[in-house]
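First comes one chain, alone, set out as structure tokens in the form predicted on its own.
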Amino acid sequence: MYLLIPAAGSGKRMGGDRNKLLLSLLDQPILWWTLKAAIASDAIEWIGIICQPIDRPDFEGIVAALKAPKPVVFIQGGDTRQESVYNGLQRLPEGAQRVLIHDGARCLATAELFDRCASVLQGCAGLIAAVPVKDTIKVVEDFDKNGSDRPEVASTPDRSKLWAAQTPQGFEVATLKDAHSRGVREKWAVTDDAALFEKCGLSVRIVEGEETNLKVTTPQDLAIAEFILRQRHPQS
């Protein structure tokens, strides 16, 4: 199985001036959780990285520094996320069938649900790991993110029908290339690949995912992530 890992943002919403990715968390870089649970994945025998060329020297070292088994490579990210794994698809190895990306933030994610994902794509053509949602979701209408209007609740949909998505999500190669190509030429903006299987009406299946996968994007997600890393390493 081949994994593509966008790693291409910025550390905005972290409050930083670089790549959240390369925060310390347990005294080793985002990144590097993520990419060692990878590694273990025993489905997994590619990994792409998608990141920008300001950022590569410290993520070639954070690859160096876990001594990788498998190929690890490097691919010129994107504006967007959107983007940047339409780049990284275009440099998976030729003959490649099936991908997994998942978030570089999310680095909780085990090598037991890389496996998982990477066991059900072999029956279908495209997956993500989610999770039930526990809490009550509300529909906002006229919801000024600068607080000057008073928003007000729409509609509050069944929660039993809703999962929050996570990553890693599994395509077939080809068919995602070819909804991504539509995605260019309809102008689409979407912030994952399942978005764009859904609007070319294709087939999309859950898998599972865990609680504890988390996308590390704010300085709370970064003590949460700290804590959940600490119950599985005491010694840490």
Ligand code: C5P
Contents of the next structure:
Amino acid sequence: MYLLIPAAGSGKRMGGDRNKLLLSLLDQPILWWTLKAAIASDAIEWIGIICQPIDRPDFEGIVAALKAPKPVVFIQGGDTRQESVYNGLQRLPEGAQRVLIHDGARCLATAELFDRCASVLQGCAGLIAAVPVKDTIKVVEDFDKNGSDRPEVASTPDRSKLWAAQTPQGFEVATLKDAHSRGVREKWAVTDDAALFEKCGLSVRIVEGEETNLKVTTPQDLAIAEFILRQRHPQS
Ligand code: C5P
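Since the structure above is the form predicted on its own, I would like to see how the form predicted in complex with the ligand looks, so please show that one next.
Then the entire complex follows, led off by the chain already shown.
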């Protein structure tokens, strides 16, 4: 199974000026933890890290430290996650039939989750790891539409039908490439790859995700991630 890791973002929401994936988490960069799980997954045989040129020397150091026993290549990222994945898809080795895509910022995903997604992907064209939402979710009116200084609740979707999407997400390569190309033509802007599949009317299956598979976005997430890793690695 081929794996693309979008890692070409910045650290804006984390409040930093460097890529947040270089921030330290239990003495290792965030990306080190993501890669460690991907390397430990028996199903993954090739890894493409999508990154910005400025981060590449640091990322190369992380890969070297992990002594990955499988090919790891670097691919130039784009201005958005969507563009980064598009670039990654063009650089998959010829003959790649299926691909998993996993955000570098989801550094707590386990090797078992990669293996589970890879296995389910043998029987479908598109999937996402996801977990049922615990909160009641509100749809909120545009701030300036309601004439008040507070946003207003517009509706409450049925919680029993809501799932929080995670990565890995997995797809047939040819179908995902077509969906991305159509996205460019039709100027769709999406925050995950499954959304492109959905817009094309294609089926996306759910694989049971992990409650701990959070995306490190804010300093609070970093603190929670550290707590979870300390529980997994009491010696650290
Ligand atoms: O910003 P956010 O955390 O939603 O990004 C999700 C993932 O997409 C991150 O791992 C980030 O590095 C990656 N990304 C990317 N190219 C961009 C923006 C984000 O690969 N231009």
